[in-house]
Every structure is written in structure tokens, then in C-alpha cells.
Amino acid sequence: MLDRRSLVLAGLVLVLGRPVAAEDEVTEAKAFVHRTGEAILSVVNGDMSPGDKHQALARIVTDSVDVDGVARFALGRFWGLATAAQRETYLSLFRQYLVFNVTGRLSQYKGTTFKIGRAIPMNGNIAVTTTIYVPNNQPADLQWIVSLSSGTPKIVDLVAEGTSLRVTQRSDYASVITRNGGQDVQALLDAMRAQLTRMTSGGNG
């Protein structure tokens, strides 16, 4: 039978313990969000040149994204059918994709804000909502998916109308390696390579 000591301290973690932790977590991921966000924004609204717009976001992209965990869910299955060069390939041309699709539409989002909404607890991350006022356009929700497993604030996902970017990216390409056989990467590591010179040279990629 538990002492008065104990029950009082069983308590105290009960009341003081999870929810407290559960609440610092979602204050943490709102917070790393309008951070992020109004970085992102400084970069898109200010006057520099292009090449050093896309050096800024190229930072604040490897900051606080988890890049190579949203590349590896991205490959899903196939990443163990790779080999260890074809990894490392991977990877690189991955996080350079992310970046240039970040940066090559930089003219369509002169003038966005932003407005941080909910945020909520959601399969062991934190998703917290924002709604996106882009100019001529009707405003977007977006949520942000927020993990804090390893002690840092890193996005993890994107979701824009119900829809995860990461899991459309995992789609994406296991149509691509499926097409061609479905036991070897290098076909994908071949389109991801073309797609990255027509985004570096004009193309939308």
C-alpha cells in the first residue's frame, strides 16, 4: 500500500509531469514555426539579389528541416536496395532539389504573410497550423509538422489541403523506379539529376 509520501509525489507527476511537457512541447514547435516562417518571409520580401536569396534559404533549409530524415521517408522501400554510393547520391541531389524548389519561385511570393494558427500533438510530432496570405490569391491553410525527437525543433512534413509532401514525394518516386524494373534507384538518382538542370537553368523542373 502506497505511503502519503508516495501518493503525494505520484500525484505531482500525474499533474506536473506530462501535460506540462506535452504543453511546452506544442509552445516550442508554434514558436520554432513563426521563427522559421518570418525568416523565410525576410529572405522573400527583401532586396537582395537572387543568388544571395537563394544562399539565405539554402541556410534556413538545412537549419531547420530535417533533410535527410524526409529523404530517406521519401526513397521509403528502396532505400535499402541501394547501395552505399547511390545513398550518399541520393542525398545530395535530394537536398538540392529541396532548395531549389524552395528558391525558384521566389517572384510568385513578393508581399506573402502569414498567421500562425493551432497547434496540436499528432503521431508523436507536433502539427502546427499556419494560414498563408498570398497576394491575388485566396488565403491557404498549411501545416507544419514539427519534430522534437532529437532535442531540436526540425520540419518533417509539409501537409497543404490534407495533402503530406512528403508522402507525394515518396509516391512520386517509387512510380519512377517502378517503371523501371523496381530493384535499382539508378533510374531515379538519372530523372533527379535532369530535373535539377532544367530548375538551374530556367525550367520549372
Second form
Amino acid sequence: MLDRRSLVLAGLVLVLGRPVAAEDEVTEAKAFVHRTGEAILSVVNGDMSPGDKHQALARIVTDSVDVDGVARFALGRFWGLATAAQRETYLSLFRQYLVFNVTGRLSQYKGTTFKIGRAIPMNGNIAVTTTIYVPNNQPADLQWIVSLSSGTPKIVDLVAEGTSLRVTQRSDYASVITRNGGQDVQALLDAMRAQLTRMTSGGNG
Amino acid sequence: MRGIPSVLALLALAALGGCATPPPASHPEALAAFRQTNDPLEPTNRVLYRVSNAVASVSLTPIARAYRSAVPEPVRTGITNIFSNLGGPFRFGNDVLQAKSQRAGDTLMRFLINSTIGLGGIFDVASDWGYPNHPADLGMTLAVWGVPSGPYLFLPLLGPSNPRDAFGFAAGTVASPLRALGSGAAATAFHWASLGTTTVSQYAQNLPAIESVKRTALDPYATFRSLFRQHRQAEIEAAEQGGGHTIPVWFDLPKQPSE
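Coords for the form predicted together with its partner chain, given the form predicted on its own:
Then the entire complex follows, led off by the chain already shown.
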């Protein structure tokens, strides 16, 4: 039986309950970023061989990043244009690209430390700010956009100085497709494959 | 004074150059994307981008690389700080024009603290004391006043820009407080030396990021365009949201609802 009092009560629970849940999510996202950052730095600053480091970092990336979500975002409106086979190829190329790009970059950051700053809910995600201290560089702020929608926290974007990694990636891909007629994603797949070949053959290129 | 005519001449040159053809109205998504990219002069911009890159790769890039390897980081930071501090009064003027009292207060406190305790601006003591640095220039002021950016422009030497920011830059060069030092040979020499040093130190600071984009992007031109837009938009949004009074960031304020 739903009388007025229980309705009011339910309303109160909804209203009062929400900030508590958001607070929990913020704490969870912060803890997740802390864990992930520590895991990355323990590999980067550790004594493993470059090959082992690469593998360890690749594992962290695939575990902590919503790779397929980021990939779909980066393809934007062209996702609908791609055939099933092209989507498959694209996702596979993107996964490899992300892992190579991230691990290639991270290896330059030996000696890096970081500090967790504030975290705020943002468009359904949580934005966790960290300050990164790279030796011989000025401290830089990096925002980790964490999604909790799948149940486990996943990184969906990184924002540095107001620039989003996935938005930038989308501009890059859109330009390649548009400049090649804008009707087919094949040109992008070819460019990505060529780039991967370059990266894997030329070190962290 | 030479700044404005040369920028205008560049704009005219860019306008005479090739224009991108918008997609047909039968592709509304493509048309929307074209408008969002807002780069109708893309063919000309790409030429200017290539030329700038070619020029930089034999001039600015090797200088910046040499500077990075010869000068240790703390010294580089000190040099960046000195020139940043000299720009304090100019930023203050823009904070005031934007009617942002807190940001104007921050800038004023930074200039006072860093010019004295920071030994002429070498050390950024003010940041540690809770007065963080923020950018403020005429292009941002115009944006806060509601002036739209206009289409994307890639300007030789200056890089990514748009008519609003290019105008702001040119007018800012004229209005720079450094000019108030006088117009003698010494003042002119100092002006050029400071411009040269600022350019090299800024470029050197951004060099790793620039080279990383060139290495990893499929279309570096489009990537730089996107990065510039996002970065600029974030700076302007931060300026628009800047309000309140001048208090150090560590001061215990009642919690904001958004935090």
C-alpha cells in the first residue's frame, strides 16, 4: 500500500540518498585512480626488462581502460558507416594502437610521482584530478575521467590542460576519413595499420 | 605598431587562398561536422602549417632542443617565470577588463610577491602561497565580452589561432607594458631580446608535446587544430567562471555545492 507518507519517505530517500551515493562513487573513483597510478608507476620505476615492462603496462591499460568504449567514441559518427568487418578490424587496430602509444610514452616517465587532488562528478562520470611530477618538468595536472556505469571503474578519458584525449583522437580520425571522401572508413584503417607498423618497427616511435 | 597591419595582410592572403568546399546539404551530419570544424580556409591553413613546420624544423626546433639540453630545468623554469612575471601587469589589465576581481587580485598578489620575495620573478613563490597562475590576454577578454572566435587560422610563426585571438595578440603587442620602458635603442633591443627568449623558452617547454603529436597523430594538422580549440575553450571557460574575492586557495571556505 502506497500512502502519502511512504511516498514522501520514498522521495526523501531518493533526494537524500543520492548525494551519499555520489560521495561513495567519488571515493571509489579516487581509490581506483590511486591504485592504477601506483600500479603504472611501480612498473615504470621498476627494474623489469623493457619487454616485461611493456607487457605489464599493456595489461594495466587493458584492465583499467574502457578500450572499446573509447574506440567507439573516437570513431564518432563514422561508426555507423563501418561494416561489421571494418568495425572488428578497427577495434583490433585501436587496441594495439592504444597499448603501444601508452606504453611507449610511459617508458619516458621514470622517476615520476603523482598526487591525487579533488574529484568531482561530471556528466555521469567522475573526474579525478592528479598532479604529475615528472623529473625535469614542471608539475602538470592530469584529469582522469572514470566511468562506474559497468560496475567496475574504468578510465574513459584523460584530460590535460583542458584537452581531452578521446576528443582529440576523434578529430584526428574524422579528418583522415573526411579527407578521403568521408564515405568509407577504409582509409582510416589503412592509415592506422601503417602507423602501427611504423610504431612497432621503430621502437616506441 | 607593425603587428596589426601584418596580421591583417596575412588574413587577406588567407582569404585570397583556397577555401574548403562544404559537403552537400544531403549529408546533414557531414555538414554539421564541417561547421563544427569551422575551418573554411583549411587548404590555405594546411599550406601555412607545412611552411611553418619546414621553417621551424631548421630554426626554432634545433634552438629549442639545444636550449633544453644546455639549460637545466630549474634554470629554464626561472627564465619562464621571469618573463611570465613581466607579463603580470598586462594580465592584471585583462582580468580587470574581464571584470574578474578574484583573478585580478590573484594576478596583483602574484606580481607583488614574485617581484620581491621571488627575486624579480625568478621564483614563483606566489603559487605555493595559494595564488595560482592563470592566463589572461586580449583574445580571452574579447571572448568573455562575447566576441566569437571566427574561423580557424594557422598563422606563420604564431601557429593555431583565429581572427579574434590574432587581433588580440596584435593589439596586445602594441599595448605591452614593456613598451612603456621607452622607445630608445636599448628599449627596442630589450623588447626583441625578451620576445626572442620568450618564444624560445615557450617553444622549448612545448617541444616534447609537439613532437609527440607529430609522431603519433595520423593527421597532425587536424590534431593541433583540435588541441588548440579545446585548450583555448578551457582557458576562456575558466576565466568566465572566475569570480569571488581574492583569497589564497588554502583559505578554508564554505564548501561549494559543485565540489
